[in-house]
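For reference, the chain that follows is the form predicted alone, supplied as structure tokens.
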Amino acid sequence: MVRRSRGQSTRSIYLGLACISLSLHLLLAIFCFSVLQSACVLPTVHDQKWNGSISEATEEAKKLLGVEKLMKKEKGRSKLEELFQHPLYNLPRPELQEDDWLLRLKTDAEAEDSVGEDEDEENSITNDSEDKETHPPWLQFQLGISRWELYDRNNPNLAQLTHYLATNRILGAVQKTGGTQLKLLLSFPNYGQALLKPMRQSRDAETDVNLFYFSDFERHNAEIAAFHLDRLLGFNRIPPVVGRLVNITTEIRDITADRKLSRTFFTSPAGNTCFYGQCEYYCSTENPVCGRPHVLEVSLAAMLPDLTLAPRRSWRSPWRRSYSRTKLAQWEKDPAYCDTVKQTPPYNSGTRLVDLVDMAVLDFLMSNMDRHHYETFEKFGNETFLLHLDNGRAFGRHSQDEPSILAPLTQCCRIRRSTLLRLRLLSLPEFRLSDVVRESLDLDPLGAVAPLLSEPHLSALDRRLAAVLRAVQTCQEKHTDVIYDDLKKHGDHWPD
């Protein structure tokens, strides 16, 4: 009895621990399996936007494109945060007059006052009460424009504005008349428009070095690069550029009103959407742009104020190439060619001579030997900045510098103080060129599929830039007056 008893304990015992052992291991596989279907579920968000169109699916990749650059800017100060701090790119802006904005605004009252008449019609806007800050991105990026710079860089509109480009729904797509090489103005929400150049080519494909400069390809990721260096050399004369994927078919074959461009699209034979428009160069059937299958990289950048408005002046420039496969221009032939630009009107007085030298430096380091004309504002007559429009032809060769780029330094021996100083910043190890520029172009939409410029072409901008430097030391060992000095308006403090 007392045996039977003592296995019936030990019975129950042994069940107990079974039933407790169970009992874990339920709770621990339920605990599992809530975690592996929290970690896989995507937001709700993106399940309730999703509903397997081709549209859809694009702005799904740009939105998951977004989240990336948020991560990224969780990091800490950077070499860019470090450089932007630096006193040389926070130097005290002159005082501006009302005419030194290219645009103003019109009170209510002045709107009233001003019917019939046309005095400043040119140059003005209707306020229609409504406060500055309240105007969509683009109109405040036009009414920010001062005779000494295209946008202030600390101004919180300028990241507005790119993120406006790169994620508002496009109302329209239009081929844009002129040039040699396609591009398409898109319309927006607010009456914003873009100009639209395609990616044509992959980014580390170089240039064939048997190519003219004026027979190569026009490249999205060199007009946003060139955007990012204007920026980061403290020049601040190109509009703002942004990378964005658009859907070729819903988002400008649907919707173009533009019939000649509409006559374009085909299904190619790997079945990619593709289309080739009507231009000078490269607009034919052996030359498209096509989408992977619908989605293709594009540069987006923001618009000028309408020549209506505000009228520009198209220069010539002193150093502008022969566009010709036999003959040299002038200054290709002729050592002393600057003693006669010094002479002609408007670069024989004024800055007009130390802005050129500028754009050199920066077609230079992004090797731009495609820099025939430039423009200005004429309402500021010769008394303002040059716009450093048009740079699809840069970065084309990584493994070869074109020294004739920086003409108008070598032959003229004159540069802005502040340039310099800027260009011996760069060169710094505590800075470095690439690095800014790599930091800075990793913050674009498209950055996130792939670098927007390719190491080779990264180190060659710190190649160029000890080129420029080396330059201003070989003017500075043969002239006195190398220097124009920007700065002494801003103390004595500045190192030679």
Ligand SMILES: Nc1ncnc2c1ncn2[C@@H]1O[C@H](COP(=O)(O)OP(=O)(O)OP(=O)(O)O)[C@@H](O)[C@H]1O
Contents of the next structure:
Amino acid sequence: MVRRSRGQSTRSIYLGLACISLSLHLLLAIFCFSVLQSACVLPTVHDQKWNGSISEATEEAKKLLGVEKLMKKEKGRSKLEELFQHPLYNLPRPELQEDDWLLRLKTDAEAEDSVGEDEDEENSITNDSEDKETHPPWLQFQLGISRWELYDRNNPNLAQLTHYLATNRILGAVQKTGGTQLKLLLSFPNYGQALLKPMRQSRDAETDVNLFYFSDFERHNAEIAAFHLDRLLGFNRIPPVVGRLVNITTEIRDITADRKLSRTFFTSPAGNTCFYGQCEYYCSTENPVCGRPHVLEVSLAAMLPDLTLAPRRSWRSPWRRSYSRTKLAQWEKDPAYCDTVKQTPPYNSGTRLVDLVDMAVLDFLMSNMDRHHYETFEKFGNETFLLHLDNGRAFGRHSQDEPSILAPLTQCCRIRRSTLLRLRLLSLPEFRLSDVVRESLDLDPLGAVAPLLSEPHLSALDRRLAAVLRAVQTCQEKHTDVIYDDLKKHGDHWPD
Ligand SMILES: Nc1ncnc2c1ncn2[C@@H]1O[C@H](COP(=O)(O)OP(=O)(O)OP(=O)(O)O)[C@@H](O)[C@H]1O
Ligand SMILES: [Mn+2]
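Hand over the structure of the form predicted together with the named molecule; the form predicted alone is what we had up.
Below is the whole assembly, all chains and molecules, this chain first.
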């Protein structure tokens, strides 16, 4: 009797489990067919007849929870997509006049006139729309640079550009001069180029506390993450950067025409291909860049137009750190330092001061202490955005914040309203900065190798964002003119 009822209850457990397994199957199948559409292989465990234990069933359920999360994300409940749909990320773009574009295309007539003249390729590009669509992605990117931003986030060319850099055959690799650390200039078919920074230390290695920030290795993942963060802040002031796995033997050593570079290649005792190049810092046998055994993670940044076509001006940051081991910079000693800056051109008019504050917010969030200079396009004079180039020393430390990076904000107590409102948005649970950064970085090809920013770095972003908002709050308690209202022209419905 007892045995029979036990038999019955075992059967009903089996039946229950079979039902669970069946419905889980069904869910997964719906997910595969409706969401992924592309190849989706069911895990083999689902193909077997269920005969597992309760704990296995729980494991299955857990796995499915993960799947459900993914389903929500795939169905458009992505925080990233929702963020980019918010009005603050879709402000009407100012109508651009001809001189608001960095590069001007020749009209067909002008191009015809110049036939026979000895002009280089780029100068004979025409305005013809058909022509424009057939331009390679790197050229479309350069043609899209305007007075106010490097790119339009919604332009489909951006994805084409990163795909182009991440997948095209590397035709050439030479060392890039300028700056202090090793970097290469790669060339691709159709005359495209990219600035390569190699992975030099494990992603999670925190900067040694006894190392000056200017001594730290540059990080390839910092270059990639900085591009994503800048875009998420709505700035669009960093050239697109994408990660890639490169075979340094076949894709660099074997094809480079740079003799100085190729002479520094060697095989390490572990059998890995390594090189060190020639530069000021860390270009020595003691600091080699090595593949495993050939493969290396790198960051590739889209190139700005050549300086002969679009000259840039380099500005020393008023809040530049002292690059001395013993001296402090003026801004570190004088609490009223900003009063002087505010009276000094170009910071005494236009948006330059709030542009510096934007840059300081970006740098504080990613803990970049190395912003000694910034650049602008000469063509646009002082009425233009600031280029946030060179972010290789960001994301060096997650366990500590560096409040001094925020000095332009805390000393000047000025910030753009649009920046502040976006920062507030990113501090809400539905758009949480760490979540949208994680999601955005997952789109990079190297995201599949390992997360580009570890969880401690992501939570540091949320912690630092809260610190920025507190700093603004403190300013507002003491001053009345903290907000630079750049949204007035877009209506009066914005919160204070
Ligand atoms: N995407 C780009 N397109 C064109 N030029 C670039 C790009 N990124 C950087 N540069 C130029 O190359 C120079 C060197 O790059 P970068 O600053 O990243 O090197 P670095 O070795 O980190 O320099 P530093 O040691 O001064 O920090 C920059 O000053 C900038 O003018
Ligand atoms: Mn640098």
